[in-house]
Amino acid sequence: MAATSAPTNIEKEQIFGMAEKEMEYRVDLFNRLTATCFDKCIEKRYKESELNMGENGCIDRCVSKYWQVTNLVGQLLGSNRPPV
């Protein structure tokens, strides 16, 4: 059985740096998704304190499409294939 060694300080820093970048990416993605779907689905002048059914449906569709596109772009970038 091969002995596994503990990560070095440099490896720990690299892992921590990658985790930080991933967190920054996720926060940015969430902020862009929120802003995009809010601008698209919510009326500029609020009439009610809660979302109406049309706004709820719009947000559901917007978030779903945003994730689908984000996943598709990620897959295309990861595979190095030209877009279909």
Given for the second form:
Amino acid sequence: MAATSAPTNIEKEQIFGMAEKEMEYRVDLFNRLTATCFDKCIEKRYKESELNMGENGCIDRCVSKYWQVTNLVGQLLGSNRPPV
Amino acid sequence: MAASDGEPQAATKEAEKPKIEPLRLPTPEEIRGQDIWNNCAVRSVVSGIMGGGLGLFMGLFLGALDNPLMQEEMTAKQQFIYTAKQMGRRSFSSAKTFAVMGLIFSAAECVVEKARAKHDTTNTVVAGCVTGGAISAKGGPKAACAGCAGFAAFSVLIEKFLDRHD
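Structure of the form predicted together with the partner chain, please, following the form predicted on its own?
Now the full complex is given, and it begins with the chain already shown.
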């Protein structure tokens, strides 16, 4: 009872470490996603400050595809333990 | 020592802190508000209304210009009323034409841009061709082709002119 309700210090450190790694992974994913879709979709010469419709659609498609690919690759890496 | 060093450091840090603002992602309400302008129907209707307004003014102007001088049997007041009616008729028909033109052009450009997901002059060319072809479709296929090419060239010129002003 006491052991399960109050996690030990080592377990706490493990949880913090995992949370930190997860946070870093998420932040890295967000940065790469933003950089990729920005490079792909938005022209280098800025004619106006707002996103026009074509760029909006391009960003929607880019983010959707990036997310699907990330999930798919993550699933494939997670399921197949022996290397392909 | 520590106090005299600490104060200018604290002052510069206080001056540096307000410059960096945290990243503020848009709320769903903001996104929904921006998405209203991304809707093709809303855009084409607004463009149609603006075209109608433009047509109204142009029709008034042109209708006032070409008033045939009637015979002298009409008094000045009757001539004025006749001119006003002609101006109104002319401006109404002109407003209808321009409204339809604006609606078709905006709808075509919106649909093409959404499909391509790019902002180019190709969108303007295709939209101009569709509008010109639709307007002069009554004259047969040759007139439709000529209208398409002419209106596409006209739209590209107007777009380049508007872009140069920015």
